[in-house]
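Encoded as structure tokens, the following chain is the form predicted on its own, with no partner shown.
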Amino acid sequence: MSERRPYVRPMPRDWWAHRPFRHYTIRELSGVTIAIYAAVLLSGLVALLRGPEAWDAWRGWLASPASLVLHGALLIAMLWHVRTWFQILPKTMPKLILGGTPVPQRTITLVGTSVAVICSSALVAFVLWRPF
């Protein structure tokens, strides 16, 4: 009697850093840094619930050098994350016809990103500017 035996297709260890699943590899791992910076405001709140010395220490390690690397670095991830979110959202959506042609996907991405950013622009404002 024969054995079966399925056709298994080799794969290097590093399939991962190939030129077609790089910008994926990369945008999975930027998601990490979301959870990172969950992370840090989440130490903050701990922080908060102990005491005003422990907010004070949490709001210095926040000036330190280290702690300004660190936001600078996973703000380019994040910025980065969000540039591909939407950049993958026209292909995760139903076609979108408008007047019987289809909206291309170049639209659908500058229309998404731009939403995204004048409702952050406004939310910024609103925290920084209020009038109390």
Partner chain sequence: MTERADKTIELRVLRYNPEADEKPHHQSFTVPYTSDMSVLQGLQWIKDTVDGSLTYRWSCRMAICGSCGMMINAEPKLACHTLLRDLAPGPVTVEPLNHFPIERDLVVTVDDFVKKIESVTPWLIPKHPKPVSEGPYNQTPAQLAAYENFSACINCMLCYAACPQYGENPKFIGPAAMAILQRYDGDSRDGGSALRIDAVHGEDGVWGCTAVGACSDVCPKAVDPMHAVNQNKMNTALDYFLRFLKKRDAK
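Alt. form predicted together with the partner chain, vs. the form predicted on its own above:
Below: the lone chain, stripped of partners and molecules.
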């Protein structure tokens, strides 16, 4: 009769920093930048409530180089977040079956991303040209 002495290997604490989990970690961190951008917008709303001076100060800060750099970085992170969000969309929704066969996950991602790009572009175009 042999002795049983199962050996438990410790889980490395920094697993998220290594391959193949880096892609996941960057995806999740890009979500944090969305929260940062939400805080920027919220601070604008607070400035609006405080009155014209606060509002002008906030707009002044938006035009500062630091703010432009921050917004550039946030935009890149946001675009990455959108891309990866739609990549896992087919995994988080019920299986889509059309005409007896499952719709490929790649198609769901492509359609979702396209709709997001079209809607966002339309919004940008609307704001830039202001038809009304």
